[in-house]
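Next up: a single chain in structure tokens, the form predicted alone.
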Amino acid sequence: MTPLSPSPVWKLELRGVSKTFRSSHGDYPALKGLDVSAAPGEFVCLLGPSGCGKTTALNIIAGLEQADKGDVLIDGRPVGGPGPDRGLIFQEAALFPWLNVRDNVAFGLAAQGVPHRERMRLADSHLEMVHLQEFAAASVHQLSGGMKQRVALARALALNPQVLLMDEPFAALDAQTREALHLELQSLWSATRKTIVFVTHNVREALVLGDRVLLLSARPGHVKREFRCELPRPRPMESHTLVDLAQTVMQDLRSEVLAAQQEARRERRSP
């Protein structure tokens, strides 16, 4: 596990990004001087303790939040808000229960004005990619949690974004389903070569999926350490080499978790 050498070309860059949330109860600094980069076709995982600003960083990349300071660039161009060049998948699948599976996948295409026949073709081809073509006419309530996330993945990929943003999409799933989706996501990434930024608090998940793992510090979040994972794909969770690598990362993560807990205690004692 060694640091990644710099690349002259980035698909995505965050340069010195800082964000503070303000309320009547005081300021909440979420990020400070965050630098993140991803090369074209790279799979980058953001790992860190709860409250370190991982989701805030993802929302800023997506254009849903604005940074107080710093720059966010896609292909060298500033990000000014949401756009079709970025697809976002949440922890909850966020499907429309009144639409069937195919129409959920086609929804964004309809919003972009894609003709009906073409969007049905694209929806079906992406359902086939996630092995759900036989459920195209099914209702959302008939699907398991893992199947719903596969539909959400198909919906995002159907829009052909340049960067796919994933915010702990497998956190609520059981271990068996989560591991199956890890393998499926690795296969889809290998086939599409999308640039992916994946937020997680699970060390092994980050190492199973990522080319690089960026460990964020306790709040306000910044990159404390960067790891490269060069294990061959697909990477099973139980790989002995991966387990050994996870121990190395876990040592750094534990110190940040402890720092986050200490900060939370100080905040509770503050008047």
The other form holds:
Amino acid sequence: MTPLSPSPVWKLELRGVSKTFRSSHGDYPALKGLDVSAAPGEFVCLLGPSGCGKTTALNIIAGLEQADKGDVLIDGRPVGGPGPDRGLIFQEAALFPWLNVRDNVAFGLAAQGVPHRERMRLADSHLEMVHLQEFAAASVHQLSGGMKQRVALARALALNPQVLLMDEPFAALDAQTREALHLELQSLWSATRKTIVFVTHNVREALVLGDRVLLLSARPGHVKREFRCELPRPRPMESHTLVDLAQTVMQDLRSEVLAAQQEARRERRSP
Amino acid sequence: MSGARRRLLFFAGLLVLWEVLVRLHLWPDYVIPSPLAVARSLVDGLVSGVLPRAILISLRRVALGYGVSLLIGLPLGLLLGRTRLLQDTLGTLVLGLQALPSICWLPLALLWFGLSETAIGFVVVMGAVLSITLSTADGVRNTPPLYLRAARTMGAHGWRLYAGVILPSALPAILSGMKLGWSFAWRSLMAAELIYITTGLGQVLTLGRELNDMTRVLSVMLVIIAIGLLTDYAVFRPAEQRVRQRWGLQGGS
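For comparison with the form predicted alone, please write out the form predicted in complex with the partner chain.
Entire complex below, previous chain first.
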């Protein structure tokens, strides 16, 4: 007799999430029946053409926006508004210029009521994780773009979130910095085993980082295809298997980009 | 050539030109007195105690009026910046009132408060409070949405969001409003003192005119300029510099 296979326990689950933005210019359907799930400690990448609703999906998980339909569950429980159990990292680091680096990392901890001493200790140890401990007292504007994103990462991790949401966090960085941060993120992920949902439009980036890559359709976004990427880590960008896989994904993505462009053209014609 | 030396040379040149023009006797002395005569009158005024007394009175008035303006303007601006309803109603009123030079409030103030310090204070407050309110509201309203989103995902809301994010991000705008408010307060006070004869620097100025004492008029004008500049250099510029540097708005020369 075979034992009942336990139903997979998801850390994060999106079930049939739909969202339409309404404005005086008409409705703008962003997501339609989006299903995403991530196991505990899994690295999931959402890949899709620009304007496919990837960012909206992350905002809904983060609680910054409400889904019209569908459920967002963490450990099986629906999420409400924004909360420190879901850390969100933006394309821009969004550090506060009036605080020094350490106080930026400690900001969320203060909001959680962590006492000052403990706050500083946690901030310092997380700055160490991203190798920026010697910049603790620096001003934000003294940091490079890559360093700022590392501080943002430390700031999010310091809150010990259940899920880390990343919205094209490296898109504005140069190629070398991005690659360095890919490595750093992978080692941080191995060390902390956070569940990560990473949004990107860059195929290679998705394949370098993700356990699973979900290809989203053009607007309104839903999962069109799923790719598993089981290459050993750290994955070099130029590995052959990765490049081959990237080609397959790229072809799928291309048709979605085309679809997105046609959609946009249609919209322009009929305002 | 450094900025300071360039400035020094320029003003020295200006003084020389002034002296030369006076020596040419193109105009009678009471129209354009020589710089030396003005300097002498300035020293006389300072030594006799007339100017120090007037300066003290004017400074006390402007400090009081400006202080009240801050007490009203800052909280009002914070409210206006975050409340759509207030913004659309009270905000429009404040914007409209700003078109009115504050000295135009003097007749009304005299009717309401009589010949009193309160009347002058009212004019000063009306001069300063509006720009402080508007800049503060602008600064609060223009808090980058990204900062707010980041703070909210970190669990900040309510008071902490306000004091920890909105207020500090508005600080550069608030400071420039305070600076503008100060210069408006000073101008309004001088206008009020000139028109509504009472003690203070404005009165000394009017007295100079009535006595046809051009040296006194000019020396008081210099004092008024000096006080305005000094506050700007001693208080507002260093504060602005610090904020701009911290916020990374510029290198801060």
